[in-house]
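What follows is one chain in structure tokens, specifically the form predicted on its own.
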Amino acid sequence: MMSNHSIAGLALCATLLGTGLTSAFAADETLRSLAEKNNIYVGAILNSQWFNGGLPGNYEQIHKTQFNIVVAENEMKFDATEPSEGRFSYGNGDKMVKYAKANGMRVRGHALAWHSQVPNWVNNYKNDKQKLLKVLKNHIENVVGHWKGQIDEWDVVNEAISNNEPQWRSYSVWYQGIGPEFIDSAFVWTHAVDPDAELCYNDYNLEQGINSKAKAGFLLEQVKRWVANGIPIHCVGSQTHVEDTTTDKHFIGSPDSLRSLAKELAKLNVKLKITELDIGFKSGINVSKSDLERQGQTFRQYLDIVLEEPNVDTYLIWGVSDRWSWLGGLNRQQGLIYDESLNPKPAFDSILVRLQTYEPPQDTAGKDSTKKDSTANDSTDAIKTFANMSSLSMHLSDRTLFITGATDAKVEVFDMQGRPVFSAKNVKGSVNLKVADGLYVVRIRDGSKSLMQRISIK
């Protein structure tokens, strides 16, 4: 699934890798960039400001340069797309769709039958099932039919499960008129107007036990009936909103959790995907710098399951930057990994270092890996493209970083899963890295320059 970088033979000595290994990486690596590298997606929604020209021009450019997979706040939900019985509004959703094609980006859907953000109009029909089941039906066929071929994956049924304990949501309209057949049918003839398009049940709290009693493993049972009964089922996507407690244990929900039900939904060939992950702290409360820079780690080890887990392809946060975020209705704050000002937090740093290092297993079991190995170039050219990309070089030498082409440089280094080690700011030539033997990542930013490199210290 992911390319094969290995470190095989490795010999750990002061130096640039590299010297017996390079594994240099360009000043203009970006999060999509080293995403498409590893073949899996990461992504962020556009805004709902987005699709009225109501956010600075940077949003935009930072979401092109940085994310290969997007998906709409608001506007494919069902009222957004049928307002009013029969007429159907498509503009927005087809705003989207182009700027996605025309970067290269796939889309996600969401979403075709959820409880929430139903117009009233559907209200009218919830004590007649036939009607209702029209209803539904009309709305697939023809939202699905306008974006058929153009919309890689959807987000079939949405949040269908009680959060108070494991069974359906009672309070929906659809259950409420139909029952929970409708969620079979949902998927059925979704997948009957576009058979190409990869179908998922999306919830929240998956994160949280695949026991009998936590949603997770309720949902895991539906699964297997859906596909025991050949439900055209390819997906779960785990919305992953986490919450930083303050408390010994800092977040609920657990990576360890959410890598379980991966490994569960794989031995029924169905996939998991992070499709909604914001990790936010209690409003009105003091965010450090250590409470970032643990936000950052538990970023990191969400990715870490879309990197390792053969069945797991999608990383999607749910916005881009704290300025704009659904957060504050939920009393929460600063859960996204670019700040009020657009500028990259913490969390940035560690998804895009843990990117950088990610090194795959050996292809042990006749997977796929004819991706061509770059640890194998010369080490003084890969150096020499460094310089000339961005007019900053470094050289090591025992434990000592010469740097030269910056003024004030700001130093950080990273250990390999983009954890921050070491930082120095205004250094003007050289400066002596405190920190253990091993491999890291360092970076020297010099104002609008940037160059990352990893090193071996011993």
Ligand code: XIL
The other form holds:
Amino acid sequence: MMSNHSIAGLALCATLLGTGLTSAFAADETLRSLAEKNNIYVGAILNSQWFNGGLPGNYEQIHKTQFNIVVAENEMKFDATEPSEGRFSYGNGDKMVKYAKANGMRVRGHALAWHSQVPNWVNNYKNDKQKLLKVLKNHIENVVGHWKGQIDEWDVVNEAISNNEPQWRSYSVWYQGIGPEFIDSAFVWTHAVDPDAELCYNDYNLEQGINSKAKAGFLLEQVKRWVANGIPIHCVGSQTHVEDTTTDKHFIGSPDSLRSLAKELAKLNVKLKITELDIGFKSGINVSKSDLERQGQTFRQYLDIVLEEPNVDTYLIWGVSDRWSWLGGLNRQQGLIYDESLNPKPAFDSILVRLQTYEPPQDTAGKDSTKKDSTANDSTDAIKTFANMSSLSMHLSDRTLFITGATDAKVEVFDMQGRPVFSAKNVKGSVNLKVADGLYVVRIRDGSKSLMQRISIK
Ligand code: XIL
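For comparison with the form predicted on its own, would you give the structure of this protein in the form predicted together with the named molecule?
First the chain shown before, then all remaining chains and molecules of the complex.
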């Protein structure tokens, strides 16, 4: 039974929330389907173990269902693609590009000119500027040429700035042998080979402020110069390997700082992309449920930059599951959105709900559709294939939620920022939602079926 009051409430809710109406009746929403709706890219790396078939089947299933952009953890780096001089190795990269195309995903190439993961043979030429220039140019021409038209964006230069008192990173073989102009050249060479690819400068610690002492401040000056000189740079990648601020009081990064960088780059007509996000806790500490919920909120704050800033279009996470993550080497743990058993963590929910509830401001609606460039792939078919058709339905009467089609459901209620506010297990027919008046998202899960819907309680 449904009271007139609640029917009116739902109708009002649908009217008020606009786009919510369509999503309210979608069978099973994924990060991917909601990313598409919001005109952004949400992704995760393919971990190195995937390339050797070393991951369980549900890893790939999750990856292609939830994400619409992909990058290889290690397999397109210099040591992987040109392990010995002039001999190129593309097998793994080809495998990823094929996977991405089959599943309608955008592809990032990572990374062309970087001081790390450079094969030893390059160091033989460290005092020979002319030879090093040839080595880098030849590498770029071959690698970018091989995937021309198939890789949508490249990290052309990675981590060229040092951490303290920002200046160029002096111990890079490219910087030592060539000088900072290796950067300008790398962009020009890449653009010449694949003029349609978006070209990024990628680095970490860019969420630590934009004053001249901070890395992002130094970078901004360089971007201004590159743009003024006609160097083909289209984007800055912010790796965003950050630490939970409550467990590490010394960590100084913040989503607000990264947002300031996005706004400064917008003035230069350059995009910002979040390219390697993880939000780890210190190794060795006990991570509680509320720590994980706070972590979810930080994931959501970084997502808000992508949703709200017109020149930010990508939210890429450096791993899928905490089981396969590079963070241990950084003395951090549990920085991703799926746990060790590939179950979604509170951070996953927080991202999902935020994508579900976000509505672009009226006066900028339409601007968002220009966020993605023309190289974008249409992944609609892929989404349809993986959508889990569900026979679940829900009706609200005052605070009582009636569920049909479920035998043993878990009911969760989130606020509009993705914070969990109520949950109940083993629900058969109905449950009383103990929440204050307001707008919420309800998710019902019953075995493999799930349903999300916005509600208004008053
Ligand atoms: C890391 C990989 O995750 C590790 O497997 C590898 O051993 C080292 O590199 N910044 C980058 C990435 O640009 O390429 C790094 O990836 C993480 C930091």
